[in-house]
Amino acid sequence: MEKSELPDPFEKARVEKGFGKLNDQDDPVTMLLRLKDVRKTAHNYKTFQSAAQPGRIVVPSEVNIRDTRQIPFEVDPPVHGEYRAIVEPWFKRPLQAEYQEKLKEQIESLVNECLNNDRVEVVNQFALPLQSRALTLLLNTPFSESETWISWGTHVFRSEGEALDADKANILYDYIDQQIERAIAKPGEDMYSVLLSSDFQGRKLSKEEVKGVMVLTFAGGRDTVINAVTNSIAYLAEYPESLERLRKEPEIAGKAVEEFIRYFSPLTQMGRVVTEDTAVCEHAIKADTRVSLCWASANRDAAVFENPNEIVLDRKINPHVGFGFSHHNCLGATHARQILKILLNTLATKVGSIEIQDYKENIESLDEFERKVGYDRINVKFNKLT
């Protein structure tokens, strides 16, 4: 098996019954595995809600480490749409040429730095700094703040060997509280200040609402972007012909990003809480239990994707759900797409080849399923393009 391969552990269950079972901290989850069921369920917010107890729709559940509601992630329509209308223009800023130029400068600088080293640990020395530095653009905060975020590690709610870490989560919450107070005392043009001055239902957003948006912004796009970047580099190391193709056909970079997101599915799943007794794929599901929308399984559904376990850089038809689906599609998708597109183009123009030296896989244990989501570490050497 290739080092960069992410096998599909859900195939047998997806084909035979369409669902799987997961016991998450004594709050069981029915995992929905087929693309059609995932999309239909994501769209039906009345039966499958996000506005449950804060933290409960996340898998693993975060109810024991937070009571701040992430906005608009843990809110359902119609209120969801009102919140989203406030924040969506801010998250579309990565489409601006000036934003993209700054992001390009950040990524090129990091790649140039790595080209001068004989050994680069991609997760912590490349993907984590890349994600953290890019986040300063999204938040419109000083570049120096990225060093603080880098010091937190790859996940803001987890430590090595622990599924959830309340002490670590409190570091993020305290940091956001401090930034909100700073923005109140001295408003600027950063995301905190913009949110605090935003109107919602005839009033300004509260500090708790602003905190909810900021927690989502920090947590939602961290390990997902890191996984996507790390897996992409591992793939290009093993398939230098793909790097060469991106060099010769830079116009396919956008399609390649979508295909990497489909194949790697940086976020395995996201939950919903069932509001009434119902059934999915002929399986009865009780009210006040949870289902999960298993993006990783849906993105390998052979009923939809031809050769689903292969990366096809210029895949023509690609209705993946790697960024979610329906009204809760990922707010940070525009930012993530720009990061990956600029990264691919930068690697293609500066890097001749990538050598994998050693690695340790990151395996998610999901009861009946074991899924590789990426790497705990992967050491590589970037060779200059000559």
The other form holds:
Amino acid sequence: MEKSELPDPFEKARVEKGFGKLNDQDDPVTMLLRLKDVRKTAHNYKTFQSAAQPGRIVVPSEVNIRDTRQIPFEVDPPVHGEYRAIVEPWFKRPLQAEYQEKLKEQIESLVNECLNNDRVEVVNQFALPLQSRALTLLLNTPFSESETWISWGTHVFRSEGEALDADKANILYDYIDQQIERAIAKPGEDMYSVLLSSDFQGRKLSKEEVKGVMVLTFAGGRDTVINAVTNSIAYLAEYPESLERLRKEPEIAGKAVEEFIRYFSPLTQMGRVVTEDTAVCEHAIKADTRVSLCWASANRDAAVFENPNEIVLDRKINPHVGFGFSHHNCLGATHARQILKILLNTLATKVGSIEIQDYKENIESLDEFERKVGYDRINVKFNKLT
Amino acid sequence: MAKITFITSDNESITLEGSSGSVMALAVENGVKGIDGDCGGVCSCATCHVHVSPEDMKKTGTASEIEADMLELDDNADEFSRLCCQLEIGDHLDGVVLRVAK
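Return one more block: the form predicted together with its partner chain, after the form predicted on its own shown previously.
The next block holds the full complex; its first chain is the one shown before.
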């Protein structure tokens, strides 16, 4: 197996049954594995709801570690749409030239630093600082805040052992509470202040609602972005011809980003709580149980994608669900796409080749499936383009 | 060279000229309201949904299977719906009128 490969563990179950079973903390999940089923289920918010007990739609479940409802993520239409309308313009700012210029400066400076080192551990020394620094742009907070976030490590809700960790979650919650108090005392142009002054149903957003949006922003874009960045570098290390192609045809970077998101599927799955007895792909599903929309499996569905297990850098038709689908599609997708696009263009212009030295894979255990999502660590050497 | 007219949800009419690339890219470059083109044109985001004028359907053709699958779950979709990232600009599109869905 190639070092950068992310195998598809779902193929047999997807083709033969269309679903898999996962017992998550005694709240079992039926994992939906086919693209069409995933899309239809994501769209049907009445039968497959997000506005369940906070944390329950996440797999693994977070009900034991948090009470704060993440917004708009754990709300259903039509209220979902009202919240989404408030936050959407803020999350589209990465389309602005000035935002992209700042992001480019950050990424170029990080790549330049790495070119001077013989050994770079990509997860902790590259992807984590990149993600944290870029987040200061999304939140419009001082760059120095990124030092605090870097010190938290790669997971916001999980510590070294991968188990859900309430202590770790409290670090984030306490931090966000403090930031909200700061923004109330001294409003600025940061995301906390903007949310606090936002109108919702004839009133301002409450502190708890602002906290819900902020927790989502921190948690949703953390290990997903880190895995996407790390996996991209591992791939480009093994496929120097792709780096060369991005150098010669920078215009394909946008398509390459979509293909990376499809192939890497940084978020394996997202759950929904079933509100009535129903069936998906002829399989009965009971009310008050959970299903999951398995983006990672759907993105390898051979009924839709030709050569699904290959990275086709300029794949032209690519109806992937790597950023989710329908009402709840990824709010941070605009930011994530810009990060990856600028990263690819920067690597193509500055880096001649990347050598993988050693690595340890990060494998998610999902009962009947084991899925590689990225790396716990991967040491590389970046060689300058000469 | 093809002239393509977009009618936005607030009834503004914008006529643009193009010779290559996708209709979505032309609209995004010119800031047509309601055409976001988030995915850059690979048919994964459905943020470039337009309704083709019935008389222009013979110029644009109907949606491909993958495109139709995306549109199937859009509540605004009808038989004249297309994702305009899948419309390549060429002389054959000259004069088409597209109503922006969003």
